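What follows is a single chain, given as structure tokens, in the form predicted alone.
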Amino acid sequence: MVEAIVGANWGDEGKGKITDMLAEKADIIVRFQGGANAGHTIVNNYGKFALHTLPSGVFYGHTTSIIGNGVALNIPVLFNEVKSIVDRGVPMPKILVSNRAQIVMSYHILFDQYEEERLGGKSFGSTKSGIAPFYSDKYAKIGFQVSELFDEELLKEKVVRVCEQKNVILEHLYHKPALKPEELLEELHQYREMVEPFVCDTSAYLWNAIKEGKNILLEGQLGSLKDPDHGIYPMVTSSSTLAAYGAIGAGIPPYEIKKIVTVVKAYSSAVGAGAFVSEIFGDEADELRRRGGDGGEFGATTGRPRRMGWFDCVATKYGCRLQGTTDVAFTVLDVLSYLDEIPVCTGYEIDGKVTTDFPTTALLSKAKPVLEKMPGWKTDIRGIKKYEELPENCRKYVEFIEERIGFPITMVSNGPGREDIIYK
């Protein structure tokens, strides 16, 4: 059975924890899109980790972790990450890398930095991990696929071609030093050496695993609202964040994805620029940020303070619909326990009309949140294992949101640890 774990909103919903938890019963965990530009924070019996490329199931001895063909693969980042967890006592994970994955090159990271610099105040709030330049090259068909590392003649010819194109931009747009073909070739040789033992046809491997009845998790990065087609374009990522893309980014048939767990936070947070209707500011935001997540709401990759807001029913209903949600995992509910009353955004007012449908980006910038207040429960809910034992106002909050988004909340997370979960 194939299950996808994806985010409904702007990312940072707590997917890492849910993947780490569900991986206990999985055989294979696949990363199917994105790169090392976003992190998943995980707290388990080995400690607290921020993963960037490795799937969140690497902490179990029985799992195989796959870097799918849809991933932006930064090879040194992947292997430094493997070393960092092994150095902390985690057994060496079993990793397979798709021979069709494409490689993030050092110049992708430079181009990302140069472009953000050039745009100045109009920048996209990139994490400067080379993701947009990488995907641009992939679709312009001048990227390096892992399989190409093993064709020396092709590499020698291709590095010259890439330098010709890139150096025009470096010289005339960015006024930066040119790339040298021999240095790129050396970079590619190093990558080949690092990745060679792990490379295989992961699509064929997954096809066989499906036929053998193995349990497979597809782990998404970011959330629906960062999808390039359906998100808050242009403040989006460069790869599809939707469960449907899991079939493409892993190389499996779409009809094999039987369960789509969409992770939703009990309040809202976002990293980077872009429309965020239910956003709050000042002391109110600082307090929520300080209490939020595990050790506060700061990006797992960038350390940037996340932007905070109240729960947004409009954005979440839309995000869940696009994912094809079968189950909602509702996270960080324990964080809200300090509030007397909890505002929830139930609609957007745009040009004097209230809507519950999520609009395109140009209209979003005009939207004002319509807030309804729910009574708080003012008591610590960590450690509770049964849904019925949650305070009445806490259950009312969950059920109010479930009704407004129209998708079943089947898991409620009430703490950062693997075992802090309630099945509803």
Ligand code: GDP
Second form
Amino acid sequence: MVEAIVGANWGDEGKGKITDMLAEKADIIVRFQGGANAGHTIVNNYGKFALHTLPSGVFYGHTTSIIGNGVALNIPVLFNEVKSIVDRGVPMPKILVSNRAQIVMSYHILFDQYEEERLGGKSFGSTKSGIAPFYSDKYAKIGFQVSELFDEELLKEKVVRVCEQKNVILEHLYHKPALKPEELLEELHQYREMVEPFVCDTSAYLWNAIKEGKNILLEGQLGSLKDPDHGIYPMVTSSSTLAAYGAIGAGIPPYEIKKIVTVVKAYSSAVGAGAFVSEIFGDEADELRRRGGDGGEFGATTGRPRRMGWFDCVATKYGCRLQGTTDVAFTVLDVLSYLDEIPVCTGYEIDGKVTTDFPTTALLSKAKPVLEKMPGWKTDIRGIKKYEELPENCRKYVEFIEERIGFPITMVSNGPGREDIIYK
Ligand code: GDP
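Alongside the form predicted alone that was just displayed, please also present the structure of the form predicted in complex with the ligand.
Next comes the full complex, this chain leading.
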């Protein structure tokens, strides 16, 4: 069976923890989109880890981790990440890299930096990992596919073609040094050496695994609102963050995805620019940020403070719908235990009218949050294993949100560890 684990919001919902937990019963975990621009934080018996490219199942001996064709593959980052976990005592994971994945080149990272510099204050808040230039090149058909690393003639010809195109922009738009074909070729040779032992037709591998009845997890990055089509364009990422894209980014039939676990956080956080209707500021935000996640809400890749907000029913209802949610995993509920009252954004007021439908970007920027207050529970809920044992006000909070978003909350996470989970 294939199950997808995706986010309903702006990312950082706790997908890593849920994947790590569900991976116990999985055979294969697949990353299907995105690159090293976002991260998952995972706490388990080996310690605390920030993963950017490796799937969150790498900590188990019985799982195979796949980098699917939809991923922006940064080969040195992947191998440093493998080294960093192995150095800390995790057994060498079994990793397969799709022969159809494309490669993030060093110039993609440079172009990302140069463009952010050029845009100055109007920048998108990119993590400068080269993701947007990478996907632009993929669709402009000048990207390097892993399979091409093994065709020397093609590489020699293509590096020249790529340099011609890139150097015009480097010279005239960015006023930066030109790329040299021989240096790109050398870079590609290094990548070939690193990746060769792991390259595989992962789509065929998964097809066979599905036929054998294996349990497969598709692990998404970021969340619905960062999807290029359905998110807060243009403040989005450059590959689809939706479960439906899991079929494409892994190379499997769409009808095989039987379960879509959408991870939803008990409050909101976002990184980067863009409208964030339920955002809070000042001391209120600082306190939630400090208490949030596991050791504060700071970016797993960049370390930058995340923007904080109350739970947003409008954005989450929409985010869950676009994912095709079968189950909601409601995370980080324990963090809210300090509050006397918990505001929840239940509607958007746009031009004097209240709506519960998530609008397009221009309207979104005009939206003001309609807040309703729920009573807090003021007791620590960590360690609780049964839903009925949660304080009444805590259950009321969960059920209020479940009703407003219209999708079943089947799991409640009350701590960062694998075992901190309550099945509802
Ligand atoms: P992801 O990218 O969706 O995997 O999310 P991140 O890893 O960026 O952020 C989630 C953060 O919350 C991590 O630091 C997790 O360890 C932590 N976390 C996940 N679930 C829980 C939970 O239920 N309670 C607490 N306190 N922390 C959690």
